[in-house]
Each structure stands twice: as C-alpha cells, then as structure tokens.
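As a starting point, one isolated chain is supplied in structure tokens, in the form predicted on its own.
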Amino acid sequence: MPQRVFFVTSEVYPFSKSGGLGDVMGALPEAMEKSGRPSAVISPYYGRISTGNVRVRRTVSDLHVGYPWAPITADVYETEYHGVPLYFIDRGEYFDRRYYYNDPYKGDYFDNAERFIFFCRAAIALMEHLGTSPSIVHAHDWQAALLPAYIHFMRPREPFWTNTGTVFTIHNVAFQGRFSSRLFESCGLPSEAWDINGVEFFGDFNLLKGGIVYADAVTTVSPSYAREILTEKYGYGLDGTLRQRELHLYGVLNGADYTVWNPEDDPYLPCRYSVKDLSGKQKCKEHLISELGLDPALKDRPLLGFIGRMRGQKGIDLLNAIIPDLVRMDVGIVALGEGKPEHEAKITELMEQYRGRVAAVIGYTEDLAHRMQAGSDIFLMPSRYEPCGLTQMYALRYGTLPIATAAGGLRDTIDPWPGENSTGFIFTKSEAGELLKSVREAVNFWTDNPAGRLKMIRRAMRREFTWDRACREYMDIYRNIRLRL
C-alpha cells in the first residue's frame, strides 16, 4: 500500500452527515486523489450510516484498541468511494445510535469523550495494522483532535510514526470537546501532556486544544476565519493558544462539490437549468411552492430560503424575529433544519400563524435541500460567525442570491451589492434590524431592477469555488511539514 494522506473525521458524505464537515470530507479526499496524492478516510461506523448502493464489507475483526479497558477491540468495515478507500471503525455501544453527537432533546451524549478517544485510538491501531506509515494524518475537529497529540508523542519512540506529519483542521472552534480532567488519566497520552501548554484547559481536558498544540500545522476553513479566531471575540478561549501557533496556522477556503451541487444535472430537481437558460429555475420555484403548501401567488414574489442548524450561531433567532415584517413585505419564507427545541418551536408557531406564507421543515433531507436551493430566489445566512459556509456557495451556483453577515467565509465568498461584481448582499452586525434592512434592500432590488437581478444571478452562477484550488494549498502545507520532519 502506498504512503497515503489519511483523513480522520467523524463524518463523511454520503455515508454520514450533519453539516458542512460531512460535505468537505466527501469531496476533499476524492479531489486529493485525483490530484495525484493517494488518500484514505477513517470514520465511525454509525448505526444510521447510509451506504446506498455502495458495498461495505468487514475486513478486520477484533482490532485491539485497549481503551477504555485493556481487552476492548473494534471491527473495521471497508469500501471504496470514487477511488478513495474508506475505513469505518465499528463498536456498537459507541456508534450505533440515532444521532451522531447528541440527542436534540436531551443534550450531548454523556460518554462523548470516551466515544471519540476510542475512535482516535482505533484509528491509530488501524493505520498500524495496515502496515504502511501514512505520509500525513489530517484530523478534523475535536472528535479527531487527539490524533496529532498521539503521533507527536509516538514519533520519537516508535519508528512507524517517525516520518508521519500531522495537520489539524478546525471547522468550528466553538465546539471543543471539553471534558472532566479524570478522563485524561486513561486516554493514552503521557502525563506531560497535562499542562497549560498541552491539553489542560482551566482544569478540564480539552480535545480540540490537543489538536491545536501538537499538530505540525493547523488549518481552518477560510482565510477570514483564520484571522478571526486569533481574537478574543471569536477564539472561544483558545485565541491565546492559537496565537502561539500563528506561524503554522493557515486559512484554506473550502470548495464546493459541483458534481453534487449543480442545477444543470441535479437529480433532485423537477426541472434543470443553467446560466444560459434560467427558465427552469422559475419552474423549480413553482414546484417548491406547491410541495410546501405555500400560496401560489408567491410565484411572482421573492421566495426566501434558510437551510441550516437552528442554533444561535446560524442566526435563526434573528430570522424568527423578523418573519412578521417579512410577511408584510409580501414575500415567502421556507426553512429547513433542526436544532434547539425553542427555535424549532418558534418557527413552527410562525408557520401556523402565517400559513401559506411561511413553511418550515424540521429535520434535514438532502433532496429537499437541493430543491430549496433551486426554488428560492434569495438565500438567508444571518450567521453570528461562519468559519466557511458551504450553503452560500451552493446558493450562488443555483442562482439564489445570498444575504449574509460579513463573517468568516461568507466575507470571502460573496461580493456585496452595490458593485459591478456583486453576487449578493452583506450586512455587518448580527442584529435583527440589520438583517431586516438587508432583506428589504434585496427585495427592492429583486422587484425594481429585473435586468440587474438577472445579471447578478448570472454572475453568481459563474463563481467557482473548486476543490482543486484547496488541494494545491493543502499539498503545499503537506510538503512544508515533510521538509521539517
């Protein structure tokens, strides 16, 4: 087996997905493989894993892991997806659950630390079992953050890991995997890692911090977010640690997978369309209005879409606050997502209050997300912070003009109106009044300037955020690490 880059992640589309991480891991390894860098993915084998028509087979039984007690083992399932080997770590009591990380009504699983320490330890055991040292281990988010720490301490004493570099990517620094200090005792790291310059964080065991401190390079998913997390406002307590790693911190903008998100050949759409022939977009809008039971008169008025987690970060509360004003503006609102019960309950209440004008679907289905991107005229992303964002990239490709906060990757991907290169609308403060002002501006533009609207839609659809660019940046980072080893 050739030396590979091993991507270690808690989600990989189309097998598992709760947000952008799954999409990234479904596209980046494939793009890396096509660029000539052999790659593989390691991820948990969830009880709700979706295999579709892909054959997944068990290839390893009783792989010794030894955490949290000596005899514990894992099974490994394997498949190949678009030329990339995928390995799934299976241990029923940890991963055979309805949700990946938490029950939306009961909160985080009580044993999340144990689950993902086990996952990291099993990933180490699997790579050793496969017999060829990885060139790079590229870990993603807190669930895989201990991989760089383990490899850092194993490199001096275990020849298998001597020439393996590590990269740690932060998709959202707010989610850190912060647990009781007692869980450090049996995690497999040496006692010297329990330090203010290690995994200790105000007396707690912080998994994300371990990835930041011990990786050879740290990346995040947009240039703007890489700068933002160095500040107290966006660093969530880790800004000081991140500033210590600033020389090895990189912002690599995510790409969009246009083999999945493309209105020209999207199998989920009732009618396809392109930048040259937009007639199908109106038909998609009319189909969506009918599918969600909205007032047919909305076919001639702007339809606003929201797809995302119903949490404060995504600004769903800001949207809920202005829905009565939006209804008075004679527009329609469609929303898809799940999150905190109070936000779900509020938008459901608003749907009942404004039946025919507001439609909310609690949960997430891939097919409806595609139809909402195609059928909406304007896409709402009022995020309080946004490391990268992929849905605005999808919206641009579908000719659905985004309204977004000037945060993180939103700033890096949307050219604000007014301007000859504008592709959407940006507002600066995460406040309901500012969002309403921006929506009013966009709706007036949509209504009063049909020629300008058509030009902006076409500019948006021509914007390219490919994984080829991101691959080149990652490969430069990998090469620099290899030179330092």
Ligand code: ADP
Given for the second form:
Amino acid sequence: MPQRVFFVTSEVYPFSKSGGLGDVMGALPEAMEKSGRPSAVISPYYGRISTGNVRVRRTVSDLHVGYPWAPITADVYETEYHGVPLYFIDRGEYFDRRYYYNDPYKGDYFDNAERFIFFCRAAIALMEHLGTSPSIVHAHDWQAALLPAYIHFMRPREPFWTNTGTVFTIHNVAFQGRFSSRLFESCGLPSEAWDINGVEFFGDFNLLKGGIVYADAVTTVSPSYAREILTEKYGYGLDGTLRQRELHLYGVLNGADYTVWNPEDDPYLPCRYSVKDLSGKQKCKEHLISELGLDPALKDRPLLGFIGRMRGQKGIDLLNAIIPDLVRMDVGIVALGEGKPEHEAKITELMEQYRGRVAAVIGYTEDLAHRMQAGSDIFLMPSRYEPCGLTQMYALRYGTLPIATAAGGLRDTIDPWPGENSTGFIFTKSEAGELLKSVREAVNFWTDNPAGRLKMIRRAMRREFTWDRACREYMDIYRNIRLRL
Ligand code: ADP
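Counterpart to the form predicted on its own, namely the form predicted together with this ligand:
Now the complete complex, all chains and molecules, led by this one.
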C-alpha cells in the first residue's frame, strides 16, 4: 500500500452530509487522488448512511480501540468511491442513530464527546492496522480534532508515526466540541496536554483547540475567514490560540464539485440549461413555482431563494424580518432548511400569512436544493459570518445572482455590483434594513436592466471554483510540513 493522505471526517458526501463539510469531503480526496497524491477517507458508519448502489463490505472485525474501556472494539466497512478507499468505523451504540450530532428537539447527544473520541481512537487503530504509515493525516472539525494531538504525542515514541504530518481544517470555529474536564482523563492524551497551551479551555475540555494547538498546520476554508478568526469578534474565544499559530495558519478556499452541481447535467432538474442556452432556467423556475404551490404570476417576477441551516449564523432571522416588505415588492420567496424551532416556526407562519408568495420547506432535501438553485433568480445569503459557504458558489453556477453579507468566503467568491466583473450584491452590516436595501437594489436591477442582468448571469455562470486549485494549495502545505518533520 502506498503512503496515503488520510482524511478523517465526520461526514462524507454522498454517504453522509449535514452541510458543507460533507460536500468538501466528497470532493477533495478524489481531487487529491487525481492530482497524484494517494488518498483515503475515514468516517463513521452511521445507521442512516446512504450507500445507494455503492457496495460496502466489512473488512475488519473487532478492531481493538480500547476507549472508553479496555475491551471495546470497532468493525470497519470499506468501499472505493471514485478511486479513493473509504473506511467506515462501525459501532452501533455510537453511530446507529437517527441524526448525526443532535436531536433537533432534544439538543446535542449527551455522549458526543465519547462518540467522537472513540471515532478518533478507532481511526488511529485502523491506520496502524492497515500497516503503512500515512504521509499526512488531514483531520476536519472538532469531531476529528484529537487526531493531530494523539499523533503529536506518539511521534517521538512510536516509529509508525515518526514520519506522519498533520493538518487540521476548521470549517466553523463556533463549533468546538467543548466538554467537561472529566472526559479528558480517559481520552488517552498525556497529562501535559491538560494545559492552557493544550486542550484546556476555561476549565473545560475543548477538542477543537486540540486540533489547533497540535497540528503541524491549521487551515480554514477561505482566506478572509482565516483573517477573521484571529479577531475577538469571530474567534469564539479561540482567537488568542489561533494567533499563536498564525505562522502555520492558512486560508484555502473550498472548491465546488461541478460533477454534482452543474445545470447542464443535473439529474434533479426538470430540464437542463447552460450559459449558452438559458431557456431551461425559466422552465425550472416555472416548475419550482408549481412544485411549491406558489402563484403562477410569479413567473415574471424575481424569485428569491434561501437554502441553509435556519440559525442565527445564516441570518434567517434577518430574512424573516423583511418578508412582509418583500411581499409588498411583488417578489416570491422560497426557503429550504432546518434549524432552530423558533426560526422554523416564524417562516412557516409567514408562509401561511402570505400563501402563494412565500414557500418554506422545513427539512433536509438534497434534490429540492438543486431545483431551488436552478429555479430561483436571486439567492439570499445574509450570513452573520461565513467560513466559506458553498451554496453561493452553486448559485453562481446556476445563474442565480447572490445577495450576501461581506463576510468570510462570501467576500472571496462574489464580485459586488456595481462593477464590470460583478456577479452579485454585497451588503456590509448584518441588519435587516441593510438586507432589505440590498434586495431592493437587486430587484430594481433585475427588472429595469434585462440586458445587464443577462450579462451578470453569464459572468456568474462562468466563474470557476475548482478543487484542482485548492488541491495544489493543500499539497504545498503538505510538502512544507514534510520538510519540517
Ligand atoms: P454550512 O456548511 O455552513 O451548512 P455551506 O453553504 O458551506 O453551509 O453548505 C451547505 C450545504 O448543505 C450545501 O450543499 C447545501 O445545498 C446543503 N443544505 C443545507 N441545508 C439544506 C437542506 N435543508 N436541504 C438540502 N440541502 C441543504
């Protein structure tokens, strides 16, 4: 077996996904493999995993993990997806659940620390079992954040790990995996890791911090967000720790997977279209209007779309606050998402109040997300912060002009109107009034300037955010680490 880059992640599309992390892990390892870097992925075997028609086989039984008690084991399921080996860690009591991390009505699972510490330790056990030292272990988010810490402490003692570098990628610094100090004792890290310069965080055990402190390099998913998280406003308490790692902190903009998100051959759309022939887009819009039971007259008015977690981060409350004004502007609004019950209830109430003008689908539906990207004219992303954001990249490719806050990856991917290269609309302050102003501007542009609109749509559709570029940047980071080992 060649030396591989092992991506360790709690989600991998199309097998599991709750947001952008799943999409990224569904695309980056494949792109890496194609660029000539042998890769592999390790992820949990969730009960709700969708294997579709991909054959998954159990290849390891009773792998000794030893956490949280000595005789505990995991089984490993294996498949190859687009040329990349994928290993799924199976232990029913931890991963065979309806949701990944939390029950929407009851909150986070009580044993999340135990579940994902187990996952990290099983990943270590599996790599050792496979027998060839990884060249790089690339861990993602708090669920995999202890891997760089384990490897840091094993490297001087265990020859298997001596030549393995570690990269830790933060997809959202607000999600830290912060748990009681009690859980540190059995996690297998030496006592010296319990330190303000280790995993200790205001008396708690902070898994994300472990990744930041002990990885050879830390990355996040856009250059702007890499700068933002060094500040108190966006660092969620970890800005100081991140500033200490500034020399080894990189912002690598995510790519979009155009084999999954492309209106020219998207199997979920009622008809396809391209930058050369946009007629199908209008048909997708009419189909969406009818699918969601909206007023057919909206076919000649701008249709505004929102897709995402209905939480404060995504600014769903700002959108809810201006919906009555939007309805008065004679536009349609379609929203898809799930999140905080109060935001879900509010938009559902607005839908009832403005039946035919507002459609809200509460839930998680992959195929509808595609049809909404294609059928909307304008894509709303009023995020208070946005590490990268993939949905605006997809919107651009589908010719759906984004309106977004000047935050993180949104700033790095949208060229603001007015301007020769503009592909969307940007506003600076996360306030309902600012969002409304920006929508007004976009709607006026959309209705009063059809020629300008068409040009902007074409420019947007031609924008490319490829994984090849991101891959090259990661490979430079890997190379630098290996030179330092
Ligand atoms: P985040 O990772 O912060 O949730 P991103 O914009 O990076 O946001 O990625 C979100 C991904 O999840 C996109 O692929 C988007 O289409 C998908 N998504 C989010 N909410 C839903 C939903 N309710 N139904 C279907 N897909 C969704």
